[in-house]
Every structure is written in C-alpha cells, then in structure tokens.
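Encoded as structure tokens, the following chain is the form predicted alone, with no partner shown.
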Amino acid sequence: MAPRALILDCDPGQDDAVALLLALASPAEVELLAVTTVAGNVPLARTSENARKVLELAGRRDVPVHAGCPRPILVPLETAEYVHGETGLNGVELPPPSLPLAAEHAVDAIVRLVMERPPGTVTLCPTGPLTNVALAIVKEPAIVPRLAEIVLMGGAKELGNVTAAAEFNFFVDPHAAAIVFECGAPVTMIGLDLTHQVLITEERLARIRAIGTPLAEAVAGFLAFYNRYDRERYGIPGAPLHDPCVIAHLIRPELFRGKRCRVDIETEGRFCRGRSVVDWWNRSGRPANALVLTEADALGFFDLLVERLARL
C-alpha cells in the first residue's frame, strides 16, 4: 500500500516536534508533503523556527515549511509558554535553522497541495489551533470533498485543560474549530480524554534516552522539560504526549478506540468558550460529524514511538 500523503499543521511545542519526528520516521506509512505552522503554543515566528529546527535535527531539509496565521480569526492570541517555555522547545539547545521558510503562505499551500493531488489522497493533520485549516476551507471550499480526512488533536469529551471546559487548541481559536467541524469533511478528533492516557513517565523517558543517538538525546531533553508542568499540575506520573497520537493513529489505528458522534464547538460562551460539545449518546438526534477517539493502548504507543525514533 502506498504511503498516505499528509500535511502537518502545527505549533511546535515539544509534543508537536515529536509528532513531526514520528511522521518523518514512518515513510512506509506516511508521505509528509509539507509542514504548515500557526501561532499557538508560542507565537508564529517561534513555531516556524521550531519546525525547521526539528526537520534539520532529523536531516530532512527536503520538507518545506510554510508559515501561516499569526493570530486566531476573531479573538486575541493566547500562548502557552508556561508549559513549553519561552522558545517552545525549552529543554534542549538546537542550533538556529539554516533551512529557509517557503515563500508561500500556509493557507495557500494547503489549498494548492490538496487541489493538485488526486481526490481523496491528502490527509490534514492539525496539532495546534485550527486557524490555517479553517481559512483554507473558507478560501477554497472545493478542498473539502477532495480531502481523505482531517485527523486533529484538540477538544475533550470531558474536562478541559486551559479552562474547566475547553482544551487549549479549541480555546485559542474556537471559531476556526467550529468551521472545521461544520465543513463536511471526515474528521477524527483526538482529545484530552485519550491523550491523558499516554503519559511520559520516567521509565518511558528513559527508553527514549537509551536509544543513544543525538536525536533521541535531544527529544529526551525537551520532553523532560515539557514533563514538569502537567505532572505537577495534575499530580500524575508524567505529562500527556498529545500531538504524536495523531500520527500514531494513522500508522497504527488499532492502538485507538472511539466512536462516531456529533461534535459542536462553543464559540461565545462566557465560561465555555472553545468547549467541544460531544454528543456521545446521540441525545440531539443530529448526524455524527466526527470520529471521537477516547481510548489508547499506551504501551503499544510508546513501543511504536521508541522503535520509530531509533530509525532517525
């Protein structure tokens, strides 16, 4: 079977960086057409720089990086340096990238790549706020029926992580999230209910470090920093490794379980802005618009991740 063509739309962030590396390490399953960056975990200049740093760390200067939107559609940008550090990749010192940014804006690159490829062959993988993806849909609605699917990290069936109600990516740009879930493309949602089962314990971090390569040492370094905030905040044995679950699902879908249901995004609520309202029991009777994944085989996930990082 030919590898699945994908565009990784991200806001690196340590967990986005691991998602990017997992995709690069899996050429038999995925073909990474491009990386598009958005403001989220840190501002756009940082996310665009970090994506290029990670590509150079993996020796993959052939993958273009397209900078996208520097802020959400309607609301002010809120970032998460309190989790990821000032650079977004705190915990390791990577050299400044020599790889230049591609001249084409991320929104235009998404539209072009989807339209020039055969219908049903390109998967969008957003792991940050959905601003770029939403604006690509608004700019060229013809991309929607041509997509294979949108597999995203965001939302929650239960509690949020940036507010009591909302997950960070959807909170940062709730209007973009609403556009994506209403667009009609096949959507797979990987939210906090799942990612909080995939924890970076000390044992798992040691497995990555034991690979013994400079790349693995760098990954262990920035994950050790990333591990601090959520571990202390939630009193859990390690931070959730959110974004790589998107790529792992494409490579090994049997590691994840969920069901199709209706998801709506609260855009205006005083207390619930960015809340993903998951109609798990179909109380509304409205048609499902997403596959919501809620269970993960964490051991299988980390076996996959360690095996793939050892390839780079």
The other form holds:
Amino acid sequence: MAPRALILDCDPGQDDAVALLLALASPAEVELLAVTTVAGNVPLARTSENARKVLELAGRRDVPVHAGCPRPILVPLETAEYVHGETGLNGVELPPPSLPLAAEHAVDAIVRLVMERPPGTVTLCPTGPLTNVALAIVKEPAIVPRLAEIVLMGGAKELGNVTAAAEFNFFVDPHAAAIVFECGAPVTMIGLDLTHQVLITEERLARIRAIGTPLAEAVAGFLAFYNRYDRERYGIPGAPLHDPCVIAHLIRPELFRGKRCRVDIETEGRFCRGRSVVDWWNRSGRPANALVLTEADALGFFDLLVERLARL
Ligand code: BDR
Ligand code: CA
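Next up, can you give the form predicted in complex with beta-D-ribofuranose (BDR) of this protein, since the form predicted alone came first?
Shown next: the complete complex, the earlier chain at its head.
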C-alpha cells in the first residue's frame, strides 16, 4: 500500500517533536508533505524554529515548514512554558536552524496541498491548537470533502489538564476546535483518556537513550525535561507522551481502541471553555462526528517508537 500523505500541524513542544520524528522514521507508512506550525505550547516564532531544528536533527531539510497563526481566533494566546520550558524544547541544546521557513503561510499551504493532491488522499494531523486547520476550512471549504481524515491530539472524555474541564489544545483555541468538529470531515480524536496510558517511565526513557545515536540522546534529553512537570503534578511514573500517538495510530491502528460518538466543543462558559463534550452513550441521539480513541497498548507503542527512532 502507498504511504498515507500527511500534514503535521504542530506547536513543538517535546511531544510534538517526537511525533515529527516518528513520522520521518516511517516512510513506508506515511509521507510527510509539510510541517505547519501554530502558536500553542510556546509562541509561533519558537514553534516554527523548533520544527526546523528537529528536522535538521533528523537530517531532513527537504520537508518544508510553513509558519501559521500567531494567536487563537478569538481569545488571547495562553502558552505552556511551565510544561515545555522557555524554548518549548528545553532539555536539549540544538543549533539554530539554517533551514529557512517556507514563504507560504501555513493556512495557504494546507489548502494548496489538499486541493492539488487527489481527493481523499491527504490526512491532517494537528497536534497543537486547531487555529490553522480551522482557518483553512473557513478559507477554502472545498478542502473538507477532499480530506482523507483529520487525526488530532486534543480533548478529553474525562478530565482536563489545563483546567478541570479542558485539555490544553482545545482550551487554547476553543472556537477553532468547534469549527473542526463541525466541519463534516472524518475526525479521530486522541485525547487525554488515551494519552495518560502512554507514560514515559524511567525504563522507557532508558530504552530510548540506549539506542545510542546522537538523535536518541537528544530525544532522551528533552523527554527527561518534559517528564518532570506532569510526573510531579499527577504523581504518576512518567509524563504522558501525547502527540506521537497521532502518528502511531496511522502506522499501527491496532494499538488503539475507541468508539464513534458525537463530540461538541464548549466555546464559552465560566468553567468549561474548551471542554470536549463526548456523548459516549449517545444521549443526544445525534449522529457521531468523531472516532474517540480511549485505549492504547502502551507497550506496543513504545516498542514501535524505539524501533523507529533507531532508524534515524
Ligand atoms: C497537548 O498540549 C501540549 O502541551 C502537548 O504538546 C499536547 O499537544 C496535551 O494537552
Ligand atoms: Ca502539541
């Protein structure tokens, strides 16, 4: 089977960086058309720089990086340096990138790539706030029926992580998330219920370090930093490795399980801004608009990740 063409729309972020590396390491399954960046974990200038640093780390200067939106649609940007560090990639010192940003805006790149490729062949993989993807849908609605799928990291059926109710990516740009869930394209939601089963334990971190390449050493370095905040906050043996689950699902769907449901995004509210309201028991009787994945085979995931990182 031909590899699936995908666009990674991200806000690196250590876990976004691992998602990018997993995609680069899996050319038989996925063809990375472009990386598009958005403001999220850190401001846009940082996410755009980090994406290029990670591509250069992997020796892949051929993949274009398009910078996108510097802020959410309606609400002020809130970042997460408290998790990712000031640069968004704390834990490793990577050289400043020499790869220039592509001239085209991320929103235009998404529209162009979806429109120029055959219908039903491009998968969007957002791992940050959904601002770029939502604006691409608004700018050119004709992309929607041409998408193969949108496989995203965001939301939660149960508890949030930035507030009691909401997960970070949906909280940061709730209006964009609402546009994406209402657009009519097939959506797969990989939320906190699933990613909190995929923990970077010390043993798993040691497996990555033991690969022994400079790239694996860099990944282990920045994951060790990323591990600190959530491990302490939740009292768990390692931080959840959220974003690479998106790419792992495309490569090995059998590692994940869930259910098709109706999902609506709360855009307002005193307590619930950015909440993904997952109608798991179909109380509303409305048709499903997303596949909500809630279970992961964490061991299988880390086996895949270690095997793939060793290829780079
Ligand atoms: C999401 O928020 C960010 O901190 C991570 O990169 C991930 O995409 C988890 O809530
Ligand atoms: Ca992210």
